[in-house]
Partner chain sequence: MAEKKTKRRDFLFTATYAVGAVGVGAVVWPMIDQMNPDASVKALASTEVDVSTVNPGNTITVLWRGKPVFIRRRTQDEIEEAKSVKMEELKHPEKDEDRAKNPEWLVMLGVCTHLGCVPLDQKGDYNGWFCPCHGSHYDISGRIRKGPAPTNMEIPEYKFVDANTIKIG
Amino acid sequence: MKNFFKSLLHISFVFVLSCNSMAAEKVEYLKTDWSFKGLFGKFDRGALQRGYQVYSEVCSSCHSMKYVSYRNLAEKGGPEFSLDQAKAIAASFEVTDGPNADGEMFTRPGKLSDKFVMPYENEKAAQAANGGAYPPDMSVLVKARGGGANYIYSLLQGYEDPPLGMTLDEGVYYNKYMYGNKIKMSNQLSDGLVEYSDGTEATVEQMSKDITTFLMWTAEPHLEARHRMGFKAIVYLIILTVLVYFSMKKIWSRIETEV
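Could we see that chain alone as a structure, in the form predicted on its own?
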């Protein structure tokens, strides 16, 4: 029994040290003013359109978005490209379709109903092209990572030289916001990397914010509708509470009068 309590004490001590170590290593994420936060939060249409531009010109060569269709780009609550713009975007991609009447596959220009074209044919091809690492699908990436939008926003700006004494394998990079600080994706953003069609200056911070906003939308496309519904529910509950209060007050006034 004595040995048992000594072992338990030792385990507790190690656990406390581990927790303290983790707390000490925890890095606070960068924060910014997200338009979609809060009860009345809405997506910034300009940011969504710029975010799609960053995705298409920088991210889409490695990362897929298999749950998003080109028609979504023109839908209300999203980037709200015009229908003609969305059609032009879809048509700029070649889509494998078929089989045709001869039993053969063929390629055609993309249509609004098509999902975003995948950068690789399969997972093995993606790993082979990226040194064994599989670039995650970005459709719901914001929701799949702890820290959400702040984490993605920080990660894109967190590349630094490794601290003294740390050695990195070939193809591995240091990022102070990455879990474990090691990431196989190199720094993809640099000032002026893209030329925004609306004239916005394409700084690393701006591109990080825009692509993160776009990824937030792809992960939660009905966010604005949910916020509107939540606001209506709150108003309804307030009105109902007031009515119930006055009804109860009237009922109790009758009882007190009778007594």
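These figures come from a predicted structure and were not determined experimentally. The term rigid core refers to the most C-alpha atoms you can superpose between the two forms while keeping them within 1.5 Å. Positions refer to the first chain, counted from 1. What changes on going to the form predicted together with the partner chain:
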The other form holds:
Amino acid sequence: MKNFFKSLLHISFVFVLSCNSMAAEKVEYLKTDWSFKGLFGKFDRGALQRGYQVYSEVCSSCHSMKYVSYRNLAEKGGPEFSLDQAKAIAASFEVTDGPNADGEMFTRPGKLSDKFVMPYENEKAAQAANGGAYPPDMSVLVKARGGGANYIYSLLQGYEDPPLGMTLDEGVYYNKYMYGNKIKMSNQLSDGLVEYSDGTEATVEQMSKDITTFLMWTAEPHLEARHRMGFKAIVYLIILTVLVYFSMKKIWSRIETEV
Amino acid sequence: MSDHEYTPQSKAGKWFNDRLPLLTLANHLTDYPTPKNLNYWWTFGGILTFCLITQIVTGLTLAMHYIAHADMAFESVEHIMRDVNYGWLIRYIHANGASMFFLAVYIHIFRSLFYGSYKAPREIIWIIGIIIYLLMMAAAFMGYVLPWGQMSFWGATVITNLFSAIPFVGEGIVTWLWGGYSVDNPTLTRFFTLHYLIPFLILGLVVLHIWALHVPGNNNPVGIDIQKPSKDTVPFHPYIVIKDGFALLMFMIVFAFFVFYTPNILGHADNYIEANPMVTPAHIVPEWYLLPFYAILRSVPDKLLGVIAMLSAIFILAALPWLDTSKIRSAVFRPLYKQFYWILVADVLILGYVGAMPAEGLYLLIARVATAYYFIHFLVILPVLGFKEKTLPVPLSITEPVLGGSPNLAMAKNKESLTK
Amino acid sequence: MAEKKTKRRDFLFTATYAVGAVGVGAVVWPMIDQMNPDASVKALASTEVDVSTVNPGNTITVLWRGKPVFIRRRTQDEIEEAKSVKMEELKHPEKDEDRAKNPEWLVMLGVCTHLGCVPLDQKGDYNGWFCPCHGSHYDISGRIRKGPAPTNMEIPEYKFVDANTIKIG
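Swap state to the form predicted together with the partner chain from the form predicted on its own:
Next comes the full complex, and the chain you just saw is listed first.
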């Protein structure tokens, strides 16, 4: 049996190694201590709330977030705004509803059940307003990029002057973490851009971290539940495995064969 | 199934059993004499059954929420992930379950290769297994299309375009497969239908696979025919049931780790971008379990020949019982074959690795060498080895090995080679 | 080969079975619960209706949780008729005052309590609703008077947000 597990271990080792090397990127991303990593990883509520502030004040003018609803802001495992806060946030947006009895569309204040209001009517309108580049929907952005949270975090801080000899077209910017180094989004963050209501100093680094945490949550709203359940499930499986192992030993002891 | 006559104890049981011998079947399954020296590599049959059932159950529940429409598929998957009660759990089990299924099936196949389980009288079991494996690949591929992300869309485009390599009718077949002039809504709905159907076909084939197994009985690490029931066998229940259960639990721990802690590591980030027919992702890579075949496809410079090479790589397995000319089943007693076996394992792993790399320069060269070796192994080495190899003496029974030490000890020595 | 029956073995097997059964239960629950209303459905549980255009003697039907809700603005005659019914005559005795807090407005789930069909307005023997499926007659308070339905039509939770707007749910 030992040999079996030994060889299994080796195969999985080789497997994980090759997976890692496949995922390995050419650029080394900036790293920070994400609270949501690890076996018991949880979101930092403060970071989520600040991240929402950055999203709503900075990103949301171009980037939609069409799979997230206002009610999510008050849900457990998220920014956990109070229900009243979430209602107020929702109500601050104009939502198109209808048609009414006369067949007309009308606008009303947002409700908790509404999805985040989109900055543009549709993808084409978004492209037209942004020089042909579609600002991607941010709902699952962290999962849609190979580097994940570290990539987004780095990208926001990766704006630099282009190296000598590189010419950039109008509306194209240099970013050392972007694939191909050319990005159509200009540098959005600068120190003190937003005024955090909790008094945290809004450095570029702080805002990058907060918005990335927020985006991680919008991409994986059940991450905390997943981590909690995962720990319980694995502890349970280990206990049952031990019990079954001894039961097996007991049963096989009836005959003279090693199991 | 007529190992011995079975009569139920109770009157009602007898009445029922005379009309539908389900109790006889149950009795056959529990009493089924199994070689007692089966090692843990044999537990993957049970693990695979678990994988199939898990995929069917989670798949059915996902189908209750998924919408097979090009405009709504991506959104409905996000709906499952966000709003459906435990939707994220069920989807992550299903998505990672596919990978776990293939992990298990590869171990199962390579176990068979090591111990010669495909040889007479087990050829039919083996061929049914190959068909199951093919259907698994079809199901996995079509399942990957359903979320309608970028990889779904472009994977579907690339794979269906393989058929265009067929001379004369290729283009027509591809248009027929798509139901249009590109991968679009008609393609998605038919893939959903087939993805739903195939697991039940697999289930039916699994029944045949096990039925065919129960005729000659299990092969075993020593690879000899055994009297059953005898001193060499144990009843399936409780001995094998508990052992399979133990192995399954170990497997489930690994499975759970993927589902709860790295649920997206085996997938591709691009599949969280909604399908866009105007933009192809920078790197198109299939799921890891298809990489070796993808490498073979790309290593041949001709379109048609590439497709033929890739398909042959799978179909050649069906001819294996006749390509392997050796009378000895288990690699334990075939010192040369054992070495070639491990070279083949390495070869397939290398193919998988280069399949994930860009098809250029050194990678392409490695892929070509590895592809050539893959075919040489089956077409040249195996047939010749059967005649040339000097095999070790095989014991007459499991309980009384004629060699010094038990067969399990010999096995242990073989495993050493893995660690190097 | 002889089976040794010891206490430890019995305990071990019992414990294994018990722990295993707990796990099976824990796995089955998500598969069942996924069929319950999801978070987005639950979030839509309330709806607001503008009733300013409804004249006395008319009924409007709105959709709430996928079911029709009848909102009837009753005339004075109808209110009096509803109040005059004696409790003994009713299969499911409920006072009209309890069913329509503002007697002018009857807000009621338009679903027959027999097998879920939608009853027809101003039909039947009691000047109220009549269910065409199996012939249940309801009065102008939506109470069952004749036919197979066991109970009165259900009154959902609702409130007047202002004089012209009713919030259901």
